[in-house]
Each structure stands twice: as C-alpha cells, then as structure tokens.
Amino acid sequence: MKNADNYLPPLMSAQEAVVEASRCLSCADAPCRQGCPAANDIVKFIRQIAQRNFRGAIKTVRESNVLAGTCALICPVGELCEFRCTTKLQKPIAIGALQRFVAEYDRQHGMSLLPVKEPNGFSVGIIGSGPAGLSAAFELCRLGYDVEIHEAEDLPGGILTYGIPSYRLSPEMVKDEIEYVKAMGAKIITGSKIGKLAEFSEKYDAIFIGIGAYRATPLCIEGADIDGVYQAASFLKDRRIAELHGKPPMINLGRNVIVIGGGNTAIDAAQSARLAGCEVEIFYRRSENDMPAFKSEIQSAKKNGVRFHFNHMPLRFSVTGGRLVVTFAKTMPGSPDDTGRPAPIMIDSSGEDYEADNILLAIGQEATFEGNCGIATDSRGLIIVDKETGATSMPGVFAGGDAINGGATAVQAVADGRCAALGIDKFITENRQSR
C-alpha cells in the first residue's frame, strides 16, 4: 500500500449509474431505506437516476441527508442499506456508488439548493461543526432560523476534516458540501471555544450540541506514557492537519508500528500508517466477529498488509534496546458485558512481548463538554437525550451525533442532527404558542 491516489473506487459514468439503476425492483417495503439511518429514499432516487433524472435525484438525497457525497464515500453501506438490498436480489443494487454518482454531478454542474421558508424571527447557535452540526444547520435553515455554528477547531468539519484519511474521504467534497450548508444560510464561526453554556444559550432561542466524542479513553497500565506511544486519534488528526496545510506531520512512525483497539479509529490509523510505508500489526482484545470496525474496512486493511492478533490485551510498555515492548495476555471470550458483547478473560498473566518503533492507542473516546452546566450524561460522559427530540435534561438544549452515542456512523450523526432540528423547531413553535 503505497499510496492512495487509487484508494477509492473509480466513479460511475452517467451510464453505468442510468444501466444499474434500471436494475433496481422498486419494492415496495423498501428494505433498503430501513437500512438507512437517514431515512433516505433509496428506491424513489435510484428510480430517477434510471430516469437520467440526476438532478431530481439528489435533492431527493439531501432532503434526508445534507451529506450525500460524504456519506456515499464512507458510509458502511454492506451493512447498512446494501446489505437489506440482498433480501430481494443475489447482488445489491451500488447503492453507495449511485449516491455518489448524483452528488459528483451535483458538484460539477453547481450544487442546486432546496427550497428556504422565510426567516421566522427565531435564532439557534450549534456547537460543533461536524455531520451532526451540519445536519442540524441545514434542516434549521431550511425551516428559516437564523444558524450560528461555533467551531473550536481553525476549519469547519469535526471528523470529516480532523478525522477521517484522505483516502477514505475526498477532502473537496468534505469541503463542498460544507459550502453548500452556509449557502443555504447557515453561518460557521471557527476558533469559537464555548465557555459556559449558561451564557451561551442567552444569546439564541435553542442551542444544539454536536460536539462529537474527541477525547481519548486512557488505557491505566505500566508505561502508558513512554515517548512513543501516541493516541491514534492524535496521530491521525497530526497527518490530517499536515495535508491540509502542506507541512510534513508533526508525529513521524518509525518502521514498525502496534496499533491497539479494534474499532474504526484503529482500522484508519493502521491503514495510514501503512501508506506512510510502516509494517503494522494490530492487536485486539477480543475476537475478530467481535470488533466493532466496519467488515468491509477490516477486510481492506487485511488486503494492505495490516497484520492481525485478535484476543490479545496489553499488560504493560516498557523499552529495551531503545525500542518500544508491549506485553500482551492471551485472552478468552467469557460472558457478556454492557456492551452485548463477550467480554475478554485473561488466559495467562505473564503475557508474551512484542517490539515496535511506536504504538498507537484506540481503545475508544469519551464525549466530554466543559460547558456542560448540569446536562444528564452517562457513565462514559455522554449526553443523555429523549431519542424522538434529541432533546437533552436542559430546556431548550438538544444534542446528537457522537456526542449522545461515543462514535457510530457519520450517516447516523446526520440523522441524529435531522432529529434534534425537528424537536427543536416543535420547542421553539409550542413556547411561541404559550407566550
């Protein structure tokens, strides 16, 4: 894996898109769309591709999903709603490649806009300008608030920007459908760290967190803090951010890299650490049915030379002979935790070493907020909200994305910010009716 100019699947042409959606059955149960977290219209947009309907098309996406491009390149849709198209044919309808399809032609023939109500007076400020934010942004304007969003980071985008690899994710379309949510009136103010949420929330009608889940879950073991040893979200916000402004990156992998963590943070750190011409080995505690990382994502590293060690859990770091030793237990499934999954019992603690140049750390994040002001949150510091509203313990404040869930999809955070956009405009409408 030596570079990534080729990572991505070629695109469609207008005629490839027109012959495989004239293959779709137009069920009518839709199986698709109810795998779809957004509840797209799968069948009524594919129908309309067939029809070389292209524009019709992707506003029928975006009325659902504001992230159509974004979406169609990282969503896991053989999980999703590819995977609920096999109940109905032996192979799936693209999907994900249609989806993208209408979007790329968006682009290149100027994204065209859907309709705006007239602004009603109403304010709401957006902490967070990730897909939940965005999401959010957009259904607001669309219904005519004014939208403020509030970035901490210098670029609008959260994870779409900071997180995920440039092979995954073209940073023009990231960039193009962030342009398409200020053109339809929202507002994105970057370098803007809340303080007190309490202050805050003076200044708009509803406020909506999508701050998403950034803060590292530590692992509390021996050498935890040896140079060397860097959080895999760190490491792929350092390489991002050295794309992006054309700098070498601040964090420079040696030849033989540990990642450790079995989620999708772990999987897109290994792969990138495989294009920056490092042999990597992954080590997860639990079985591989077990990770949490999307298959299709597992299978490509796996087809990069990313090397696999499933029921291993790290014990300790040291160093001997200027390289970095991880002291992995074999572990075992035993019964269920909180998570519905097995969870892993240590076989034998004397455990067995393994060297590398550098270790990157995904063990998984929390949510945290320093303005949080009293909001109900759970054990893992995330945002408790009413799932029909997205509404949070604090009147007026509503939350969604990876913030509410610790990290799922980027399809999910757009759904969660549609949601909250929604509730907040039911709030907004019901105080107006009692005043």
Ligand SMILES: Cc1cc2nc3c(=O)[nH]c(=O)nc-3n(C[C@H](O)[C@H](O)[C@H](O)COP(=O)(O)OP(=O)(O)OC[C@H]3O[C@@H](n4cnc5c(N)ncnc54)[C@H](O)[C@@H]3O)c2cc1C
The other form holds:
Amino acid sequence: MKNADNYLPPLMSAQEAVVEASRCLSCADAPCRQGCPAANDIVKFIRQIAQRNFRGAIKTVRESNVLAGTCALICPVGELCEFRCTTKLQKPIAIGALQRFVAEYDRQHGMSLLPVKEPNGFSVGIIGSGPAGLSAAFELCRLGYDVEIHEAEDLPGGILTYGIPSYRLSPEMVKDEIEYVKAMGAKIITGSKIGKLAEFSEKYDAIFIGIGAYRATPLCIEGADIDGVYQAASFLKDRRIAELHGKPPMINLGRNVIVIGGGNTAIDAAQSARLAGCEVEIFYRRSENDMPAFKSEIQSAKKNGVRFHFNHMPLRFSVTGGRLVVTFAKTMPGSPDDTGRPAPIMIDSSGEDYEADNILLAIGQEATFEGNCGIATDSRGLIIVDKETGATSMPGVFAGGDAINGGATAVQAVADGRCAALGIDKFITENRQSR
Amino acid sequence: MRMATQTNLSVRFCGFEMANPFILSSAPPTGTGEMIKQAFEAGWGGAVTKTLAHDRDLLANVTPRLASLSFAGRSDEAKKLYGLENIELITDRPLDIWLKEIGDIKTQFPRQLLVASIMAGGNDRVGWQELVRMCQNAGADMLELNFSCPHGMPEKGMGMAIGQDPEVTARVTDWVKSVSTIPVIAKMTPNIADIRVPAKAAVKAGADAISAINTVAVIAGVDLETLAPLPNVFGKSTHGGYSGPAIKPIALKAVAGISLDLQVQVSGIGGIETWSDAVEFILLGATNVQLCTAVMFHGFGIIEELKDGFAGFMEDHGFTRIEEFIGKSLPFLTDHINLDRERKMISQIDEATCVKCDRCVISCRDAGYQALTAGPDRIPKVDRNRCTGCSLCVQVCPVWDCAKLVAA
Ligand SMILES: Cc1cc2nc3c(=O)[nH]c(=O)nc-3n(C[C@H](O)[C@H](O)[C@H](O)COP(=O)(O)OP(=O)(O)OC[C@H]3O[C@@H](n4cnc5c(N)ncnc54)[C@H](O)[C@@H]3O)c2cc1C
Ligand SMILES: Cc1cc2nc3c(=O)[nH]c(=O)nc-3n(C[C@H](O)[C@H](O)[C@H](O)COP(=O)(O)O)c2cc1C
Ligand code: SF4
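Moving on from the form predicted on its own, please list the structure of the form predicted together with the ligand.
The next block holds the full complex; its first chain is the one shown before.
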C-alpha cells in the first residue's frame, strides 16, 4: 500500500513562508490576481506574510475567498495565479503554499471572523452546500442577511466532502471552513433535498441555487450495466462515506482496474484505486493535451504509477472467463467540436480487448436539479445566468458554481457564490426602494 | 473562532485627533497637492508637504539624485534595498501654487493632518515669518521646520546648518513661534554628536513637537568603472542623505533619547517600512510615525498592511488606544553601568532545526571565544566553560530560533 502522505508537500514553516513571501516583487498590475477566479488580493496577503502578520494575511484572502484553506490545497495554481506570476528572475512565488500556510496558522490560532453588518431583516434561501453555496452564504451573512442553506446530503460540503479524496484535501480543513461559515451566521439544514422551487422560494426574499453538477453522465454502450462496472463518482463517494463513518467501503476493487475518462474524477478515481493497491490504467478518447483534468493532477498520477492510454474510445463491455473485457477503438483528432477541442474520430471499429477486474466510468457530469422549476437552462441542463449578477431567468433566483458551468474549479464556484451574493444584495436593495 | 474587532487607531498629536498614526514625511511622495490627495484617499492619517521655501531660495535639481545600497544576495533573490541616498533638494514648485493646493487639500480632507514643511536661512527672520503666515492662512494644520536637510541647502545656511547649531535652532524657533497660531514641529538632523541638544533648544524656544530624524549624511558607494562616487552627476558627486531600513536603529536611538529627556511629543521618522517598525518607534516614545523611502519603493498602498498589522499588534496585547503604549519600552533603558553583571547566559543550538552550515562555529572560532565545535555529525556542540554568551552565534545563524541563549 502506498503512503498517502506523498500526495501533499509538507506545510511551510513560518520562516520558509516569510522568506518566500519576501521574494514577491509586488507587481503594479498584479497578474497573479488576474489569474485567480476569486480575484484574491495576492500582493497584499503576501506582503502581510512578509511582515509576519499572518492573521492579517488570512483575513485578506477570506475577503474574496471564504474557502481559503480548501482552495489552497486543491486549486490548480500552476494554471491560475502561479501561472501568471511574472518573476522572470526566478521560479514563481509559491502562492498556493503561502495561502495554505496562513490558513493552517488561522486554524491553529482560532479562526478570525470577518466583521458582519447589522441584521437587515431579509432572508435568503440557499440550495446546496458546496463551495458555491458556502461562499454565497458567507458573503450574505457579512451583508447582514439571514441565511439558510438546504443540503440534500447528510453532511455539508458538496464535492469537497463527497468527491475529492482525503489524501489531497484535508477533511479537517473542509470541516473547519464550513464551521467558519456557520460561525459567520449561516444555518445549514442537512438532509433537506429541495424539489419544488416555487414552494421553497415563498419563504425567502431571494434564492441562490448551488446544486452542482455531480450526476454522472451514463455511458450508453453495450454491457455498461455489467457487474463490476461502476461510476467513478460513486466509487469516490463510497470511499469518502466509509472514511467519514469509519466503516469499510461498499465497493471493493480487484487487482486490475480500468478507468475511462479524462477529467479530475477519472484521475482521482485512478489515484484512489492505486492507493488501495490496484494496477490502474486510464483510457481517454482524446489526446493528453485535451484532457480536462488539471495538469498537476495528471503528472501526480503518472508519478504514482497510473498508466495512460490516449486516443482510445470504448466500444463495448463483456465478460470472458470471469473477467471483464473492454473493447477499445483507436481514435485520431478530427475537426473541433462544440468544446473547441478536436473531436475524436474512430480509426477502425474492429477494436482491441483489454481485461480488468473492475471498470470505473468518469465520462462527465450533468446538472442535477430535478424539480422542474421553470428556470432557463442550456442544452446540457446548466442554468443560464447573467454574468454580472448571477441572476437566472426567474426574478429573485440566482445561481452559481458547477450548476452553471458544468464543472470547473472550487475557486470558480466560490467566485460565483460571491458574485451572486452581491447580485442578491443589489436586487433586494432595489426592490425595497421600489416598494 | 475569534470575533471580528474594530481597533481604534486614532491618536492625538498637538491637539489634532489623527485617524491613524501614519504620516507621509516631507519628501517626493508629498511632492504635489494631487499626490497628497491620492495618499489621503488611500487611507494615510497625515502628510507633511515637500519642504516649501520662498521662490528666491529654490535651486534646480540635478540628475540623477539617488543612489542606493542594495544587496543582490543569493542568486535566487531579487535586488533588495537596505538604504537609499538622495541629493534631492527641497521643492522646486512655486510657493503660490503650493499655498493654493494646501487650501484645496484641507477643504477636501478636513480630518487628515496636513503639515506644511518650511525652510529659510538661519538669519532670515522675515523669510521664516512670511512663510509661517502664508502657510497658516492657507489652512495648514501645523508647521514643520526643516532644520535638517543634509545636502545642498546647508551650503546656503539652511536645513542642517540650522539643526547643527542649537543657538540658531532656538533663534529660528522663537521667530516662528512669535507669529504662529498653529502647532510647530522642529525636524532634527542626526548628523550631530547628540541630537538631544538642538531638540532641547527647539523645545525651550517653544516648539510644540519634535520630528526625528531627517536623513544621515553619507556617500552610498563608488562606481568602479568610472571611479566616480555615487550618484555621479556628469562627472561630479557630492555627499547625500541616507534613508530606508539601514537608518532605523539610528532613528530609534534618537527618538528614545529625545523622549526620555524632554517633555515633548515626538513624530518618529527613519527607515520605517512595516507595521512592526512603526510599533517600535511608538514604544520608544513617538506619538506617530512618518514614512518616505518605503512609499518610494512600494507606493501609497502599503498603508493597508501598515494599519492592519498595527491593529493586530494592539489586539494581541490588549491595547485599546495608542496612548496606552507610547513610550512603554523606555523604562527598560538605563546606563550600561546599571546592567546586570552577575547573571550569565550561554549558547544552545537546537539540533532538530540546525542546518549544519557551521557558520556559528567559524564565527565563534575567529571572532568569539572558541566555544563551538562541530563533530562528524556537523552539529555544533557548545563548550559551557568557554562560551561567554556574547550571542554572535545567534546573530549569524540563518535559521529562526535555532541558536539561542539560555540560562548558564
Ligand atoms: C472528483 C472531483 C475532483 C475535483 N477536484 C478539484 C480540484 O482539485 N480543484 C478544484 O478547484 N476543483 C475540483 N473539482 C471541482 C470542484 O469540486 C467543483 O467545481 C465544486 O465543488 C463546485 O461547487 P458547487 O458548490 O457548485 O457544487 P458541489 O460541490 O457539487 O455542491 C452541490 C451541493 O448541492 C447539493 N444539492 C444538489 N441538489 C440539491 C437539492 N435539490 N437540494 C438540496 N441540495 C442539493 C449537493 O448534495 C451538493 O452538496 C473536482 C470535482 C470532482 C468531481
Ligand atoms: C528623495 C528624498 C527627498 C527628501 N526631501 C525632504 C525634504 O524636502 N524635506 C524634509 O524635511 N525631508 C526630506 N527627506 C527626508 C525624509 O522626509 C525622511 O526624513 C527620511 O527620508 C527618513 O525617512 P525614511 O527612512 O522613511 O525615508 C527626503 C528624503 C528623500 C529620500
Ligand atoms: S522614476 Fe520616473 S521621473 Fe524618475 S527617472 Fe524614472 S521615469 Fe524618470
């Protein structure tokens, strides 16, 4: 069994953090900040670290991102802030590691709450307690709203709690940051699945929908319902539930596992299987460059011994001699599809067989809202919103996170939640005046 | 969870209630009324104008007028500045424009402290008194008398030429006080054996407060290609005034000395870059602080980090008002003769954090008491009988809290 500690680098010491922060050139236009979906005031928080004002630094980050510690652990910084760092003199500033340092400092010294305005008498109902819902709740609490989050699951957190494996996202950090949102004044009602939007919205002055897009896209090919074929998302959720409740997992994998897909779910499922001692191969229908998974995650999987097969598309599943067989066709890149990436074109349909004990499917996620609510959605079922305010087609109803983008990053969901909270505040203020 | 708190950063200085103790000193960042407004917009508590004078006393500036002591350090570090030398003169803008700007700023920012820095010759009574009247009529909250510019102006009997002579300092302060209706601050030069002497002369002559220090007279370096000292103005150079982190210890001693000796409010200046520098000045007796070089390097925006870190310090120590800790570190100061000679400390090296560079071993061997030796494990061992507790090892150790002194 591999050691899970290998996945997260060690936490910086205070001295390392100060030395690293002192390297920052405080560029005038702060390109790093432009690379952060939440527009984190990176120059300011890094200068605060350089001045050993760690508490001030974490407060600066939370101004724009309540899940500062969580995002520090899982943000693809190499594709966001650190990618934009212009220090050509040397390597980029370790922005993610510095943010993690101050978030841990904060947890160990009693988390610093931000100021909250006087209660304004208005209430907002939030559906979903993932990053988007938590962020919207936090911002609304700061503005003086009475906030209630309704969460279908037993525990809050969305994908942070039920998706991302604990070897790379500390469950304690997630738990503490959720407690932080509660301490700011948000009420979280778990086990409360909202079906009928009309009924729900009667109770509140405005609504925020942050239901994510965690329903796995089914793979409609021959044999997809054979025993031993699982959705990767279900496998990850099963692992998390087992850990959370200290029980053995329900899904037990055999020695050889094939993962089909190219997103973060595929990589996390592959790495989790690897940690459980399996031999793991990932098959993806496009090229490596077209994989939606974060580059750093792909590198990590390779380092940990996951084998990759690109340009392979599954044709059918079958059982031979008690073992699962997947038949793959080779593909080549065609003209760009509606995602802008070259569409995979099958080269020959005869296919090649690969054996495995289990198969994990991770071919995509969809929005999950079931209550037909009359809100405008796009062809993928994603809620359509106004980019500036997060407003949906229905007055007083706002949305953000995976539910509007189909799955991006936690920090994008945080940014959406904040944007919608400000949109809600504007909506309520304007309505109050017209009343 | 820690509840959010709102720390009160206000402080009273010569009767003026400042929103926070951070002031831009008389220097390039306060070079125009527009810049001062920008700074107030950003949250600064006050500003001292670039030194004003009668148009007849102005001299043209030269280029370049700055040089610095920077340290490239290790190859992975960007250039860092320790000290800045300048040979810049006082303002080069006409007085009537300045007076109009002072009025403008005060109308727009009545709650920020605006100090007019002024300068005239040591024999020019009329010149000083005209400046005083003009600035107070224009609406300045206070005056700062520039007795301290160390380059250019002293050659004309101004600036440091006044601050180095307690008699002239007293005379000019007296002229100013006899016509001023607003508080008067005298700005002191460190380029003198004992800064307390002119400070005392100014206070005796009626100065309401002392600001210290102005820049330290220096030569920043020599260009090894041209062999001309820096800054090189077309083949000639001259000494200049040194500012920035390098002068902080000089300024701290000046502020502490003045605070201990005189019953007067002090505005602390010199090398302040961070909230903790500011706290140190206040602990040693300053009521507020002035900054120049840090703003020249990082812009007005640093006020955010200054205020936030300062508030954090107050929160940690349970201070609710700045007045509660002004001069709180002064009682620790005494003469050397009164220090404890009985008790001793000796070095202790933390084996867990030691990086085995053995720099301390070299220092102790060649400049200490040969008390440290490193065995095959490269971790220094302390010879308790040889160590005299000088603390050289603590100073050279690159790791925080690795080498320290403990009870012998
Ligand atoms: C396996 C995996 C790995 C990932 N890794 C990363 C990573 O490393 N870094 C990164 O930044 N991002 C990562 N992401 C993406 C990131 O997790 C998501 O973008 C983010 O969680 C979206 O937040 P959200 O609040 O929109 O939705 P979610 O986190 O999905 O939360 C939605 C919540 O709404 C609840 N809900 C849904 N319907 C209802 C209803 N009707 N009533 C009540 N509650 C309801 C759900 O139970 C859930 O708790 C990963 C995603 C996955 C799947
Ligand atoms: C370029 C430059 C110009 C300055 N001009 C003036 C001036 O006109 N009048 C004055 O009283 N002090 C002047 N000073 C001194 C500063 O106000 C301040 O006393 C000094 O720089 C020390 O503070 P610091 O280390 O924060 O820069 C100047 C300093 C610099 C660097
Ligand atoms: S700082 Fe500005 S004014 Fe000074 S030399 Fe450079 S460009 Fe010119």
